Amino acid sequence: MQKVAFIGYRGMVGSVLTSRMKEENDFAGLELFFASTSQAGEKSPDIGMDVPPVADAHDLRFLSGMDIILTCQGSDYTNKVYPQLRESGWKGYWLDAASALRMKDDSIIVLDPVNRNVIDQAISKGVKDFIGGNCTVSLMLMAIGTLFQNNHVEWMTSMTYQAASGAGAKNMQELVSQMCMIGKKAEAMLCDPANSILELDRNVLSTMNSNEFETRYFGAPLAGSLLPWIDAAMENGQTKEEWKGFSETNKILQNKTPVPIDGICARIGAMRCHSQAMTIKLTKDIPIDDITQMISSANEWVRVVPNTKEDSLKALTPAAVTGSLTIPVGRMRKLNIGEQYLTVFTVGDQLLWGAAEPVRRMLKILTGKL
């Protein structure tokens, strides 16, 4: 029985992962330990089986006794503990939802419905570090990865509309706080139909720009607005979030000739689920019916949504997808600029396929359950 330590189980991604593992009975057959940077000695979470008290996630002696370490603790923890553990001689498997090790030469970014062959080859070669990918990249590849795998993509732009949860739990709380303040300040005007819509608009704008409007975590109003910048600046004018589209996609697929990918990442006022509008230059003219068949048969979670208003509003929104593993793909059509230009819109729950699910499934692969 393999010894597995689960670190960072209390955070947002860790909580979703724990819930999924409990639902799927993934804990069965494991000698499981929970570890924490702040809760050592406390009772482990209820997962339907006996588990020892929470261990200290900084205890190298404890960690070195594990066959597999699965962490959702974040990059700061990884950067501190991982090198010490490897330098001590530990040879176990490190599974990580954070970004710290993604682009290391000896790590694999995991998304098994798309790159299971890459994962299997890496395991056979003795690779020990398997890392979850960027949320929008993983969701994009779950949606249209088959086009890349069949060498049908010459280049692509992805304009992302990313939810508050991508920035963290405190950001989600701040978004709701902003929504509440806007609503409270405008409540009297909404109750009086005689009020001018322009007065209502001025009221909302005044609230958003007031000193009392909470922007501690986002740095600017998100409710009633959007933020056209995510992550740190790169020297070439991209943000790091935009850079990941190119770098991580090509690493996941192990492309010998990288496919050019670029775009703009924006934060919107959704709680969960990242959406993406993609423009794809195909390597050749492929009929829409063939593309539809290719995408719909790529994996069991993708769903092609007919390009109608009714279907799009019903199935292609964050509200429709939150909490689901389904990856809807819609608004699919050829662009007026040419038959080799395809546009696609997709949405997915970034706390599931964008974060928890790939590392959950990687654990199942390493324990022989998948």
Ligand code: NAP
Second form
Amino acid sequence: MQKVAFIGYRGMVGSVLTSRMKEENDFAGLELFFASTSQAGEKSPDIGMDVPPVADAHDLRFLSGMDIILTCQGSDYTNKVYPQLRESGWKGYWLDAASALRMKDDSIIVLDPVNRNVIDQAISKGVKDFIGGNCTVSLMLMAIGTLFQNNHVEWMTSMTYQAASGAGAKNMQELVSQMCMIGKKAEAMLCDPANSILELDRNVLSTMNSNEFETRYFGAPLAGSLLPWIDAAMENGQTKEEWKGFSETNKILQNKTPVPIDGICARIGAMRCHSQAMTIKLTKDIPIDDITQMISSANEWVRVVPNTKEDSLKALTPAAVTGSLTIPVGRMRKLNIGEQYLTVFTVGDQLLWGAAEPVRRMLKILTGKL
Ligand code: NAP
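The structure above corresponds to the form predicted on its own; please give the structure of the form predicted together with the named molecule next.
Time for the whole complex; same chain goes first.
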């Protein structure tokens, strides 16, 4: 039986991962250990089988006894522990949801419905580090990766509408508390239909700009607004989130000639589904029916949504997609700019295909179950 340590099981990604693994009976057949940086000695989570108490995630002796380490703990942990472990001669598999090792030359970014061939080749060559991709990139490739794989993309821009969960649990709480405060302060006005809409608007704005409005984690109001900046600044004016679109996509696909990708990433007041609008310059004019066929047959989770108001509002929104593995792709049409210009809109649960699912499936691949 392979010994597997699961670190970061308490966090947001780790909790979703634990629940998916329970649902799919993934824990069966593993000698499993939970480890934490703060809960060592506590009872392990209930997963329906006997598991030892929580281990110390900094204990190198414990870690070096593992065949596989799966961590959702974050980059600080990886940067601290991974080098020490490898220097000590540990040869096991390292699976990680954090970004720290993603761009390392000898790591693979995993998204098996798109790059299973890359993963299989890497395993046979002895690669040991398999890392989950950036959520927006993984969701985009689940939706339209087939167009890249068939060399149909000359370049792409993506404009993203990213959920609060991408910034962490505290940010999700802050979004809801902002919504709550706006609602409470405006409640009396909403109950009186005689109030003018401009008064209601002024009331909301003054709540959002008041000192008591909670903005500690986002740094600005998100409810009733939008934040056109995600992650750190790069020297060229991009944000790091925008930089990942190009670098991670081309690494996942192992493109010898990188496809140009760029755009703007924005945070919106959705809870845990990212949406993105893509403009794609195709390498040639491909009929929209052929594109529809290619996308809808690319994997078992993608669904093409007809380009109608009714279908889009029913199936192509964060409210419709949250909690599901389905990746809807809609608003698909050729732009008026020309027949080689395609636009599509897609939505995906960023804690499932955007974070937990690729890592969960990679564990199954390494344990011979997928
Ligand atoms: P998180 O919720 O902040 O959890 C990380 C760790 O924080 C937990 O494992 C836990 O470690 C500790 N923690 C402290 N107080 C806690 C509390 N009250 N409840 C739960 N955990 C607590 O981080 P995350 O959002 O899951 O992200 C983990 C990694 O995945 C990050 O590197 C992130 O960039 C990456 N990732 C995230 C997403 C996303 O959508 N959030 C998507 C893709 C990748 P101890 O048990 O050791 O205390």
